[in-house]
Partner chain sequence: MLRIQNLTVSVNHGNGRKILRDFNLNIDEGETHVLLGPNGSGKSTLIYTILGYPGYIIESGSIFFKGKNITNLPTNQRVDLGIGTLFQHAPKVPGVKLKNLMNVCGEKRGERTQKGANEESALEDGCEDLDEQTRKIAKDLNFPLEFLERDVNVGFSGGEIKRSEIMQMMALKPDLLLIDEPDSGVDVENLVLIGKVLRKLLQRDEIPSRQTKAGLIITHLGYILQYLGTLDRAHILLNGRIICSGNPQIIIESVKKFGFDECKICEANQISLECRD
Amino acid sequence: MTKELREKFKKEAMKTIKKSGTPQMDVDLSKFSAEQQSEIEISDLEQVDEEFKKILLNVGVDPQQKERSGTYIQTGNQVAFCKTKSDKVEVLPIAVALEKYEWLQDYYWKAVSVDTDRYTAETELTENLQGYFIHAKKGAKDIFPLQSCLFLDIEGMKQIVHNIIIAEEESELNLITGCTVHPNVRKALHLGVSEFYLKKNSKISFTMIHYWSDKSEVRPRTAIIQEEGSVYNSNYIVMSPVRSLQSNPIAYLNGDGAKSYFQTLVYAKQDSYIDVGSRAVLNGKNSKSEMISRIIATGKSHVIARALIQGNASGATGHLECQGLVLSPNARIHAIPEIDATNPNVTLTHEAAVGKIAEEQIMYLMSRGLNEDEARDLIIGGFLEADTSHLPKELAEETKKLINIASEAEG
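Model, the form predicted alone [one chain]:
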């Protein structure tokens, strides 16, 4: 990246860094440190100790790399492991990629703006740029997913990540990403910027697992730019306690016939404050977006479930669906579905429902031999059942397995 361009971004970030967020979601960045260095070094992923192996498996990263095209692991703010097994896809640390490919600067801060908020600004102002670059070559269609893990292992750590993912024309990418902390880490901050670029007739299927601690603060910022005929599938899964999490990715379906699908599964526990959602801007003719949310709130948790589809082009269609279960008198779910039509030839629909587990369902299952706790667990499991029909078979099976692991997280 040229010095002039980096200076331009830093100036924009400096103007933005003092912006504050909403009162509930504001984080004092000075209370976390990005200077601490992780002591984890991985030369052979299969030889990691049992504790770290379990951490990786909890977020879908297979240390044996079976049926995987490549692996990226970042511990704190350093790259611990990066390897590609396929010649169809390239995986590099973002800093290395920006040095290697001059053309990559044309994608840097283009989908997500550096001045979006103080968290994107902080990401740009870090001196130690980390994150991954994933590039699927034209026509590449490797069925096996790439895997990545963003891991915090030091108390009070501030992890800063900037990812860029590009799927060239006619290519297909399957991604599994896990974000997590060491079991002994309670307080941590994760700032993550991810920019996705889908070229003509490309496809990205992306499963994200969040497995945090009860005092973690999490601020992902994600945007997707889609060209003609491209397809973006997202599965976002949060089933462990977290102090606060705010994520609201946006997809710009600029090409005719582009499609996006967002599925969000949240099992909020303890006093978690979670503000999640997805947005789609339908700029291409006959573009389509669907958003499905399944939310469970327990303990004193508070979940805001957002969804927005804006239809700007003729023939665009969109549907939002949010279903919520409140399982505690002190829990809260706030669903905010929005549809915005700026063209008379669009079709946009939405539905939302929040309630409790029906007593007749529990009584029916108990009549079939289950006790009350078993009946509730079965109903919750069914409620959080993911729709994986839009995914490739290999990723669909892996996603279902990961949801089962995440749902059993303590908290």
The other form holds:
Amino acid sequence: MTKELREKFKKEAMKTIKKSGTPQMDVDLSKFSAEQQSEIEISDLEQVDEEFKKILLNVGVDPQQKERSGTYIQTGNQVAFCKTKSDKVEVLPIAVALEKYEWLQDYYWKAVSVDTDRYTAETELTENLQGYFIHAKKGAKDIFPLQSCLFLDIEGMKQIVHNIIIAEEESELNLITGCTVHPNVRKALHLGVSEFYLKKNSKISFTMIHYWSDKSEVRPRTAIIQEEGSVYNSNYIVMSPVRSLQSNPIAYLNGDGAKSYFQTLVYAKQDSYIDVGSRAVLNGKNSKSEMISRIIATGKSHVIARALIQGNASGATGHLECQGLVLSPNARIHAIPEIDATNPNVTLTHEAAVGKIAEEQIMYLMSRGLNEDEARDLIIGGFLEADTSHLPKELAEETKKLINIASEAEG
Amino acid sequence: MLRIQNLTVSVNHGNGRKILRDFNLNIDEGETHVLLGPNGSGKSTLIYTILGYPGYIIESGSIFFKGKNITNLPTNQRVDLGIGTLFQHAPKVPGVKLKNLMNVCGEKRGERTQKGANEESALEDGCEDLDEQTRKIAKDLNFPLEFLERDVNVGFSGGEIKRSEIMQMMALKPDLLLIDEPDSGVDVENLVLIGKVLRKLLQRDEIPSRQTKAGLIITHLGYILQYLGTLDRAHILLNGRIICSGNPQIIIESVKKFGFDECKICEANQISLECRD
Ligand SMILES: Nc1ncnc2c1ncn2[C@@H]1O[C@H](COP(=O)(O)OP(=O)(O)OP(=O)(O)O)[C@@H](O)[C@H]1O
Ligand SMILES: [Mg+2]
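Structure of the form predicted in complex with its partner chain, given the form predicted alone:
Entire complex below, previous chain first.
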């Protein structure tokens, strides 16, 4: 990257470092440290100890790399492992990639803007920038997913990640990313910028699982830019307790016929404060977005479920759906579905229902012979099962498996 | 099998209005009855009351099933005794796959047949387990197998919901089948299919001494009836009461000809085709 550009970004970041996110949910960045070095080093992924293996498996990362086309593991702010088996898909630490490819600077802070808020600013200002660069070359079609794990293993640590993912024309990319902490870590901060670029007729399927601890603060910032005919498919799963989490990715469907699907599954526990959502801006003719979120809130958790689809181009269609079950007297789900048509030829719809399980549903199951408790359990048990019909087969199976693991986890 | 005596029912939020008034009905083993009546006359209310849905308040009267007073039994226990329902409006149930609900129905049938009231088999012919039975039933009904993986009624069309209802009844195989408008919103091809299935579930083609099932069919247009063979009785429900009972053919023909307006005259003059049961 040119020095001038770097300085320009740094300058903007300096100006932004105090700016609150939207909506405001401030984390005091100075309370966390990026200094300490993580103790984990991985030379041979297959030889990692049982404990670490379990941590990885919990978030969908298979140390055996069976049915995986590559692996990126970041512990704290170090790249612990980075390899790909494929010659059509490149995986590099972002710092290395920016050195290696000058053209990559055109994608750096392009989808997400550096002056978004203090979290993007902090990401730019960090001394030791890490994250992954994934590049699917033209026409590349690897069936097996690439896996990555962003792992925090030191109490009070702040992890800063900047990812760039590019799918060139006609390529297909399947990704699993798991973000998690060591079982002994309670307090941690994760900042993650992810910029996705989908070229003409490319496809990215992205399953992301978050597995935090009760004092973690989490602020990802994600944007997706889609060209003609591209398909972006996101599954976001968070089922462990967390102190506070704010995530609201935005997809710009700029090309004609581009499609995006967002599925969000949240099981909020204890005191978790979770503000999640997704946004799609339909700029391309006949572009289309669907968003589905399913949320269960227990304990004293508070979930804000956002969704926004804006239809700007002729033939654009969008549908959003939010279903939430509030299962305890101190839990709360606040759904904010928004649809915004700026063109007469768009169709946008939404459906939202939050609260207890509808009596008519329980009665219906009772009319098939279940008692009331069995009826309730059947509904809750299946409520967070993912709809994987949009996903390629390999990723669909993995995603289902992950949801099972996550929903069985203690909390 | 089903005996309803002097039943008066009001509904929550109904301002105390009585939807069923001093209602009586008897359906014996082996019989299938038809219930006709204008919109809002209380047909669906009758079904929900037989099932014991909350919100349907029994002011007086009783319901007996197989000789047992079920008036205050929870819904699922009525189902355990052998009552199954095909609803006019079945709700969506996000979180429950159709496959799983089919298996619930199949299990309940297994539990019932094990108690051994009659010699019914717990599974459909040639099926080893519930999953296989579910797939067989879906195939028999031309229901795409991938629908089994979807949440019950979520994104189903009207006709698909009806078929899902029928499939569940095929798995449950109840002794008393309550059927609320099986023919509304169903195309001709599926109507034939549904008719065939109901005919079998209600044992319409068995010799009378082997007919052990009973049924109550609510229909407006009667399209479904032509596929069901001989039926035992028809009733007309008006203002919460059966005002007329008798030979199904005669009653249906006359309703088709005159509508329910003529019935209102009968009601006013206390005339009926036969004595009320
Ligand atoms: N839960 C309820 N709360 C208030 N009113 C109700 C309720 N359920 C039924 N009713 C009223 O009771 C009357 C009978 O309704 P019901 O659904 O039983 O009619 P129906 O004969 O099945 O009509 P349709 O032919 O339209 O299906 C109607 O006037 C209806 O509005
Ligand atoms: Mg009705």
